[in-house]
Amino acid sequence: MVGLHDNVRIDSKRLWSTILHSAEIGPGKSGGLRRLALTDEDRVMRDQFVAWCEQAGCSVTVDRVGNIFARRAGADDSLPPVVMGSHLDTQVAGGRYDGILGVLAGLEVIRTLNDQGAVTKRPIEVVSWTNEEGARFAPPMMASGAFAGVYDVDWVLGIKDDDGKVFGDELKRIGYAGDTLVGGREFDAYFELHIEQGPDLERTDVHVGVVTGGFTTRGMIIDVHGETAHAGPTPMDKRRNATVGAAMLIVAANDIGWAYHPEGRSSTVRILCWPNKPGILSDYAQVTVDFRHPETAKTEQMVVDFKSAMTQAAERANVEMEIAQTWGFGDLNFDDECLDLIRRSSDHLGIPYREMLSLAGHDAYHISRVSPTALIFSPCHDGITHNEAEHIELDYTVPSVNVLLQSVLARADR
């Protein structure tokens, strides 16, 4: 097949050793990882990734929001690069592979090309996007969003975590506040490999997912304002308990998810309230929700339904509610040429593939706004993810990495 290579395969043992070394940095309580963005553990992992990339002969640059780019030069290094990547940060109780596989598979592609002495026409880069998870600094996919122009760079640098620590300050503290401009340069294409975070590939014994698009997702943070009062003597008709209002929102969001079941999804992932003490009603609460559906119009209707529920909940709880922050992703289709290249690479290697949509958010969503982009899925045991029990096996992971290798190599040589 024109543009594809018969004798180029990754070193699977080297890839697995690299992944296992990553799994030692920021270990969680139960065998997974707790490597939140811009923590000391994140710094150690970044340092290791940079060291590996430099050992592989790459030049490394870091932009103002901490995105790390490792570049393998091409024969015509003035051409836009073919880029692979994902993220190295994890959830609070995360797995060893979510995002990490995509970055370290990209590194393995470069190592394999070095082993082969291959010189590609175009440069090839591996990127580790900062704070994809959004577990410490919200929203998720923040730094890839800044690269794509979705978020203002200074706004990102000013975001605070729950302890009041500022994103930009934490970047400086760990030594990854780069001086390269964020975005504003061309990619020839972007390929992201990620674990499926669902059970379908494993269930059907298919090792490659060709992701054609995503579930349209809309998220929001709602502030609820009430009034402190004594939990005992205050009459029911005088209470303005923000926690009660927040609870009504949580139930409403869940009911909306069921109303659009089975395709629809709704989640309440976080609730805060203050003072959050016995004996006193809360005067402030905050709820984080999101809604997902494969049809954009239905996701938007779920949001309309929720806003109506907000009005009713505020009246019932005698509180005020306002939407403090919104975000969205997933209403996209990935690049036809890149997707076709993944299909051809899979066929060339004799690897069955399955076309599918992604229900989770990925940096690829934002990058698709500024570059031809494709997303590849690899199996994940039982679909368990954002959980320390997240698990993959080398034998069913290697096929997707070889598809990535073939696709990137063919694209870089065209």
Given for the second form:
2 protein chains.
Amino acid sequence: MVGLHDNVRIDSKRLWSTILHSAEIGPGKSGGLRRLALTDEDRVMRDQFVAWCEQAGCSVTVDRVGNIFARRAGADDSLPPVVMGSHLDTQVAGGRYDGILGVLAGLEVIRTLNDQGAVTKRPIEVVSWTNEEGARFAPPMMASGAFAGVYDVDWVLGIKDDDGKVFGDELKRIGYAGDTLVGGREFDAYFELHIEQGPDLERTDVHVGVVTGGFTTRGMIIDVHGETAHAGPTPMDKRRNATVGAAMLIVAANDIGWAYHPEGRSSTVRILCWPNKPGILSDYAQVTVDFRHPETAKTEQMVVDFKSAMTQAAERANVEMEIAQTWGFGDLNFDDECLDLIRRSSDHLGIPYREMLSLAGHDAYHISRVSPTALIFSPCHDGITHNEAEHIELDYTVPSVNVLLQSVLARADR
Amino acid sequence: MVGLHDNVRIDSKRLWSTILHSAEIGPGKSGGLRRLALTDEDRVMRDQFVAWCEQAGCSVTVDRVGNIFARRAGADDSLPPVVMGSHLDTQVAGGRYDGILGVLAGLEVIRTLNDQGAVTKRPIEVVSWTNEEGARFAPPMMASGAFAGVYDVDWVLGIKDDDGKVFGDELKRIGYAGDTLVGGREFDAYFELHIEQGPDLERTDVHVGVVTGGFTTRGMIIDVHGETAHAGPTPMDKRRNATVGAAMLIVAANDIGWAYHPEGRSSTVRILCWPNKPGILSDYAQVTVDFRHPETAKTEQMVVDFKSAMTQAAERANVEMEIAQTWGFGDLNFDDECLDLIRRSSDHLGIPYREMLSLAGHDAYHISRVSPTALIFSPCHDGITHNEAEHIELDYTVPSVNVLLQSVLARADR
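Requested next: the structure of the form predicted in complex with another copy of the chain (the form predicted alone having been shown above).
Following is the full complex, with the preceding chain placed first.
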């Protein structure tokens, strides 16, 4: 179906060796990675990625929030590029593949085209988005969000980590405060390959997931205001312990997740209390929660339920609560034409696929606002992710990379 | 009744000016203090205290955990000293008087004796115990505990703060790693004057509290072990979020406090979660709780109730929990003879007193294990404490300091 390059396949051993090389940069404690955004480990990985791209003949540009674009010229280089990518940063105790597969598969596609001496009509780019995980600087998917106009660039540059270090300063420190404008240019299409982060592909022995959309996700940060007091003498009815109010919110969010089980789920990923010290009741706490459900209306109802629980918890703990920040993603559809191209590429290669929804956030969500976008999943062992034990096998990973290759080629020669 | 010095009174203006001077060292944000143990602020306060003591003719020694002893010689300097004291460190957002009053009142007693040219039979000492608050290095009352043999000295020296800084290193850094052995010497008696940290004295317009004992307090640190996983895809029945287990413990502890209200109370002062980051469920959490009741059996029952709640919470959150550390204080009586001396001193001065229990922990608890000990309370405005708004008035504070003076004099001339 596809065109001139029907029989091209990626070099799976080269891809795997590239992934293993990445797995040595910022090793975790038990086989995974700790490569937080804008750390020295991130810098070493970025330098390596840029070197690989330049060795592959690409021209590399970096934008003001540190997103790296490696470009393989097209026959008509004035046309918008077909872009592949994901992210190279990890969670604090993350795996070797989350995000990384998508970037390094993109590099492998370019290397394969070089091997073939292929010339595509449109340019092809690989992008590594800065700080997808949000593990060091919240929120997650920050730099793809800035690219898509969801976040203001200066706001992103001013965000601080838990040690008070500023995103923009750290970006400069590692040498990736680029001068290219963030966003404002056209992609022909954006394809992101990512591990599933769930067990369904492996369980059904299908190696390609065509992601048609996401679970609707709504997240928020709640500030809880109480009053400091001595932990001993203060009688129960005079206490305004922010930690107790925050704990009630966490339990309520968890109960709501169970009420919408098995489709729905809720998470509390973060609680901060102040002063959080022996002998004193805390006067301030902050809780980060989110709610996910495949049906948008159900997610919205979970939020309504939670707000009602907030009111009760505030009264019961004798504290004040307010929602300080909200976000949402997942309730949108990817591009029909791009999705269909993935289906046809899979068919062409004789690789079965299944349609699925993503439960996690991905840079592709943001990019879908400014470009035709599709997300491809490949299997992930036991669905374990955001964990050093995250694991994939080469033989069930290669099919999705070849689907990516065929889809990008078809799109670039269109 | 008392002896040679019946008509001696402290210099209240000098005492107040000394307290105000202390209130300038490590100022907080709203009139209180932030003078955490072994910080630069603590060093400046210690230097000032030592200078004041030496100006008052005292010889100063510092023990291996940084406790400072200022000694006014007695006629028979081979006799065990009568000791007064408390602590000069504060909470992270603490008041100007908690602990500080007890140390500086002791200094004022010595200055008053100097004014009189008084010679006492026994030596008199003022002690400032290191790190009573435990706000930076847990547990609280650490250095008086080491003095009383409750804690091992090397264990104390090895404790780390939240930034990983070591107690012993920080003590050296500020110049207060003394060479005197910790404990192992006799006190004739120990008198601690402290603000009440409750509203009862003020409410009843009584200015001296004779503290006969304490609320029985039982505290513990619970470790919660779950598993990291992606906050999105993981279904509710596969989650092992340590933060959720910890939150259930906090809510349970709070409910138990209410079940024993008004006499009983419970506190959760501290929760730590790891990694506590966006996008990932935490695999480890730590919660610090305590339970207090005037009746020891009731406090013990609160702990039994809590352990039962722990079992339920561990099952409900699908995590493991274990008690990592426990402590207790308050279920002991102070020395009858010392208490009676305080009563008689108050009567002699025509100052009404009331008997009471302490709800908070004090260095005096530990010292009561190795010395006849008594604790005197003076009023505290609205009972507000461990809060920058902590406030006392000179006119209702001076009576307790004169009671301290008379009691110490009587004991020292015994």
